Every structure is written in C-alpha cells, then in structure tokens.
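As structure tokens, one chain now follows by itself in the form predicted alone.
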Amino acid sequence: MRLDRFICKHTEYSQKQARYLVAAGRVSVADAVVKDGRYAVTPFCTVELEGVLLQQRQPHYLMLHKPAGYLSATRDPEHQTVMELIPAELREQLHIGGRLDLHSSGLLILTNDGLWSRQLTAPEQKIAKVYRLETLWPIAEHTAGVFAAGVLLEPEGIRTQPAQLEVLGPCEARLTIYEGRYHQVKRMFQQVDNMVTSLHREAMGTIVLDSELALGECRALTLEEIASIAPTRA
C-alpha cells in the first residue's frame, strides 16, 4: 500500500493532507524519514507519524517437527493441533504454510507473513517438497516412470508435475514433488495400486528439517532459510 493511502487509512487525515505530511518529513518508516507518498508500506513496516506509532508488526517464521497425531489446523474440537506445540503468545498470529495430514510427520512451517507463505506453497513456484515414506506393498519397478510422467488426479482432472522417486528399499522411498495438493503423495501411490503407510516430510525447497529438533519441538528459521523463499513485496 502507498504510504499516503496508509496514512489516510490509519488516521483522520485526508489523502491530500497525508501527502502534505509525508512531503513535510513528518512520517518515518523503519526509523527513516520518507518524503515520497508512493513509498510501498508492507505489513511488517514500522510506521510513525510525528512520533506516534501507527504500525509495528514483527514477522515470525517457525520450523516445527510435527509428530503424527496432530492436526495441521489452528483449532479443532476433536484433535490436538500443531498450534499446541508452539509458544502460546504466537498462536493467534500464525498460519500454516503447507499442511501435513493428521497421520504424517516432519517439517511444518508456520508464519504470519502471508505473501512469503504463498511463495512457499503455490504450485506455480515449483518449490520441491521432499518426503520419506513407507508403503504397504513392495514398490513396483514402473512406479518411478509413472511419477516422472505425471499422475492424473481425480476428481480435479489435474496432472501432477513430474516427480522424482528414489527407492530405498522394497517398501521404502524418498519422493520429491513440486506441488502440495490434497493428500497428493498418498493419491499418487493409489494410482499405482499401492498404499502409503508412513509419510514424513524432510524438506521444502532448501529448508531442511533440523536434525536437532525432537518431535514436537520448533525453532525460528534462520535468515538464510527465510531468504530462500523470497517474495517480491509491492
């Protein structure tokens, strides 16, 4: 949002008055005076008008080692949710960037930066999601080729982007996909007459689940991890 419009929205001033205040050097963004009303204000800018704070919001980016049995939701009347595993003071602020189902475990990202999380999860961004999995029956030889060609998901009628399957044992594999559609991994294996019995997410892009995190523990992402998913803010 433009700075002059931001001033209008958060004060009683008109847009004409807001432009004057900005041009007169009475507005600061991130502790620096800004005199251009067209300056882009993001949800995480600290904005002050004549020393009065209009906005201050700290971005949060967390990595959680999700255990099986916790629902990827902010609240639920029946199941424990992943929000119960993060600091209480952050629970109302955060949303989940790329859910895992109730019985799956592994890397889960939580943030209050909606633009950043959309970059992380949008299929068109083609960010790799890496899963380690076990199946009920031995993995057929043709499975890797089927996944590489793309699997048609019904009822959406959408063909998945080419995925890479690394077979680690008769019933164990590592799968890399580039979307994150509803139960995608399990539905892909259903298409080759198999069933996923255990699913664990290891990585999203270059963000890898920290081996030091025990089940249920979380930590803040590093600056490098945050920067690896870099939205363009307008």
The other form holds:
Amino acid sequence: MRLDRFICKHTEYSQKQARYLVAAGRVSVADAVVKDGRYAVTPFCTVELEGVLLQQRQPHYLMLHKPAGYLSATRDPEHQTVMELIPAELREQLHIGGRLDLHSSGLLILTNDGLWSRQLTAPEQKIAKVYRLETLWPIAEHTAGVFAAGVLLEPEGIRTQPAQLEVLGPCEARLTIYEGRYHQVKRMFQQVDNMVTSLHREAMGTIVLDSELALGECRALTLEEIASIAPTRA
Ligand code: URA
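Instead of the form predicted alone shown above, give the structure for the form predicted in complex with ligand URA, please.
Shown next: the complete complex, the earlier chain at its head.
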C-alpha cells in the first residue's frame, strides 16, 4: 500500500493531510524519513508518524512437516492444501518457499518475506536441498556419476548443478541438489531410466526438518535459521 494511503488508513488524517505530512518529512520508515507518498509499505516496514509507531514490522517464517497428499498451493478445488495445516491467521499472508509435490513429504518453508524466500529458492544462490528417496528399480552404479556431472532437463534445456547421491540401499538414497526446478528429483531419475516412488525433503541449506515436528505440524524458524539464508531486514 502507498505510504500516504497507509497514513490515512492508520490515523484520523485525510488523504490530503497524509500527503502533506509525508511531504513535510514527518513520517519515517525503518528510522529513515520518507517524503514520497508513493513509497510502498509492506508488512516488513516499521512506520512512524512524528515518533508515534503506526506499524511494527511483522515477518513470519515457518517450517512445516508436510505430509504426502497435501498440495503446495494456497487453494485447490480437489486436494487439501498445506495452508490448512498452518495457523488460520497466517493463511492469507504466507507463501511457499520451494514447493513439494503432492506425494512428497518433509520440510516445507512458508514466509511472508518475498526477498528472503527468493534467496532460499533462486538457483544462483545454490542453497542445498537434501532429499531422502526410494526408487522403483535398484539404483544403477553410474547414477551418482551422472548426477555429479549434471543432467540436462528438457524442455528447459538447462543442465542441473552437480548433485551428490549417497546410496543407502538397493532402492534408497539421499540426494543433495542446489536448485529446485519443477519435479527436479523425479526428472533426474527418469534420465537414468529409474523412477522415484517416495520423496522426503530433510533440509534446505542448514535448516533441517525438526525431528520434534509430527507430520502436519509447524513451528516458527529460529533467528539463527532465518539468518542462515539471508540477513533479516529492518
Ligand atoms: N523434486 C521433485 O521431483 N519433487 C519434489 O517434490 C521436490 C523435488
């Protein structure tokens, strides 16, 4: 929302008076005077009028233990969505930082901090995403080498970042990838003529799914977890 409309909404002042107050330098955002009424106020701004606090920034960062069978979407006519698993008052505000497929489970992060979630998901940031998986057929010996060299994803024509495969059993492995392209893990296994039958995300960067969280439960990220992706914003 524009700063002048924000002032108007949160005080008794008219929009004209609000514009004047802004232009006169009486409004500050994150401790800096802002004189442009068009300035975009988000839930991340601390806004003060003549030293009186109108809004304290309200960022939210949650980790959810996503169960299989829930869609990573805000609404869906057919399936239950992960939004049904988070506190009702946050549902309208939060978005998903790195989706999981309907049948995948594990660590899902939700936030209302768009800049932060872009750092979490942008392929250039190379944040490690760690998955535990099972396959339909035994994992062929050459698989780890193919994934380490990068797999060409069509139709994008993009080669995946070198990924690490740790084979844990004939049809079981842990895979670490550094981007989060559409159905990436499943498509990587298709390239080696195999098929993923179950997929569980254990970690994103140094944020590890909390073992205390039962399926469907969520908790706020700690300050340390938040800072591990990007410094928080004032
Ligand atoms: N890769 C996939 O194929 N599915 C997921 O849910 C996550 C990564």
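Numbering follows the first chain given and starts at 1. By rigid core we mean the largest C-alpha set that fits within 1.5 Å across both forms. Treat the numbers as computed from the prediction; the structure is a model and nothing was measured.
- Note on conformational change between the two forms: the chain splits into two rigid parts whose relative rotation, smaller against larger from C-alpha fits, is 58 degrees.
- For Ser28, the Cα deviation between the two forms after core superposition amounts to 4.6 Å.
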